[in-house]
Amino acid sequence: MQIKVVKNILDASRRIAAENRALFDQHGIYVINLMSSPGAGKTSLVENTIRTLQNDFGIGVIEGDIQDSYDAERIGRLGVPVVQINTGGACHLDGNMIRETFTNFDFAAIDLLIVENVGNLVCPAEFEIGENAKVMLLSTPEGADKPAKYPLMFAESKVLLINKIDLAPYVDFDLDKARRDALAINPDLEIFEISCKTGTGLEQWLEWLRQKIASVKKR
C-alpha cells in the first residue's frame, strides 16, 4: 500500500510538471532548474546571468529555500520579478509549489525563468517542475568525488557548471576526475568551468543560454 501511495504522489507531481511545461511553452519561456549543494554559488550565478542578459531578455526568478528570503532580496535588487518559496523543511521544489507562484508573473514579459532550487544534492533531481533543463552547479571546494557519490543529479542534468574554478589549485580539486566521472554517468552532459567571482567561463555559459532561449522563441 505504501508503494502505491508513493507512486500516486510521483504520478501527480509529473502531471503537474507537464501542465507547467505546456504553459511555459505556450508563452515561449525557457525554464532552467538550478540545483546544487548549499554554498556552491547558485545565487551568484543567477545574479551574473541577470546582469548580462536582462537588457536582451525578460527574466523571472523563483527562489527556493527551507526558510528565509535573503536570496530573493538579493535578486530583487536587480530589478527583475522574483518570488520566494519557503518549503518549511522540504528538501526540494516540485511542480505544485512552482504553480502557486504563477499569479506573481507576467508571462508575456518573460523569456527566461530561473528556478533556484533548495540546496541539496539528492532530492531536487527526483522532481520535475516543468523545466526545459536541469542545470547542476558543483563548486571546487566540495571535491571531485560528487558525481560518483550523487549520480542522479548528474544523470538528470543537461549542463554541469564547475564553479569557483579559480580556487581549484588551492583545494586540490581533480578536474579530470570530475569530468570523467560526470561524463561516465551522462555522456551528453555539457560542462562549463566558471568562476562567478572572476567571470572566468561565464560567457560560454551565457552563450549556451542565449541559444536555448532563442530556440524556444522560434517554435
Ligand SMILES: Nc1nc2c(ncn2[C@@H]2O[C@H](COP(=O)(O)OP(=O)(O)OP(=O)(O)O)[C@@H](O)[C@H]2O)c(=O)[nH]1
Given for the second form:
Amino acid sequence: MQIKVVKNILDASRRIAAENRALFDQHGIYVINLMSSPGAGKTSLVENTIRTLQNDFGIGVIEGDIQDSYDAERIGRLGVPVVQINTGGACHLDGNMIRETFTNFDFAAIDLLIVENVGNLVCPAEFEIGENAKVMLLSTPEGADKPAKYPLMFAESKVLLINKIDLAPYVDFDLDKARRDALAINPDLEIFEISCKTGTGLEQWLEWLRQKIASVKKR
Amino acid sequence: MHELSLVHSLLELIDEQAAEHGFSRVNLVKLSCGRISGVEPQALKFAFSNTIPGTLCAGARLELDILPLKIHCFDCDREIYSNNADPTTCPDCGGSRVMVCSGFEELQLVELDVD
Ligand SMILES: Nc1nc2c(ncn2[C@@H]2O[C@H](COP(=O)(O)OP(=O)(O)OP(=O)(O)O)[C@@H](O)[C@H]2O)c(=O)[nH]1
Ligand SMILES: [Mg+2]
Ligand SMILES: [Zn+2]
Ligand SMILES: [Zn+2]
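Shown: the form predicted on its own; wanted: the form predicted in complex with the ligand:
Let us now look at the entire complex, which starts with that chain.
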C-alpha cells in the first residue's frame, strides 16, 4: 500500500520553537539567534551590544558551546544574566535546549534575549529556536566566497553583519562580491559593515536593534 | 552533521502514520529536499540504515528526491536550472547578476510504501 504523506521532518522541532516564541511574545521580549563560523566575533558583538544598550533595556544572554563556558564568563562580567548551554558535541542549538534555560531567567526584567549559537556556518541555520530574527556574522578573514559556499545561512538570516571590517584591506576581502552574492540568495537581507574592534558601523546595527526591541516591548 | 537526529524525527513521523493507517511494515520511504538545503544525502542514508534495525522500517529502502536549484539570471534574462554547487553564478553565462529562486526546500517525508 502506498501512502502519500508530505510532512516536514522538522515539524516537531518547529512546534517547540513556536511555543518558545509565544512565551517570548507574551513577555514582550525580542530574541536574536546569532550565528557564524567559529571566531567570527559573536561574543565580541554581544559584549559591544550589551555595553551600549544595557542602560536602556533589560538584556539576557544564552551562550551555546559544544563544551566549556569561556563565553558565558565573558558575558557574566558585564553584569547581565547569562546561561551556558553545552551541547555535548551537537553542532547547533534547538528549541528544546533553549526551553530548558527558562527557569534561569526573570522574563519580566528582559527586553532583549541574545542567543549565541554554536560556531558553525552550516546547521544552526536549519533549526528554529523561537527567535524573532536570525542574525549572522561573516568576518572578512573568512573570505567573500562564503555566501556562495554556505548559502543556507544567508537565506535564513534577516541581518548580515560583515565584521572585522578593519581587517578588510589586509585580507583582500571583496566586499562587493560578498554583498552581491548574499543579496542574490536573500534580497531582503539587511547588511551592516562593522568592526567590533574599532566600533565602525556598530551604531547602525544598534539602531536597527533598538527599533526591533521597541516594537515588541511591553513594559 | 545531525543526520541522526533527523532520522529519529523521521521515525517518529512514521510511527504516527502507522498509528493512523495501521501498518506494521515499511518497504520504502520517499523523502525530498532542495539541492542547497544543507541535507547531506550520503550521511542521511548512512544514519537511516544504521537506525532502522528493530523498527517498523527494518529493511526499508530510502529514496531521496533532490529538488533542483533554480536561479534567475538577469544577464540571460531567464530562469535556469543549475547543477553548480555555487548558486550565485549563472551556469550558462558565468555571470553573477542572479537571484536564487528555489533549492532551499526542507527535508520532507512525501510517500511511504507499507504492508
Ligand atoms: N581585528 C578585529 N578582531 C576582532 C573583531 N571582532 C572580534 N575580533 C577578534 O576575533 C577573535 C574571536 O572573537 P570572538 O568574539 O570570541 O568570536 P566568536 O564568534 O564568539 O567565537 P566562538 O564563540 O569561539 O565561535 C577575538 O580575538 C576577537 O578579539 C573585529 O571587528 N576586528
Ligand atoms: Mg563566542
Ligand atoms: Zn547540527
Ligand atoms: Zn546567465
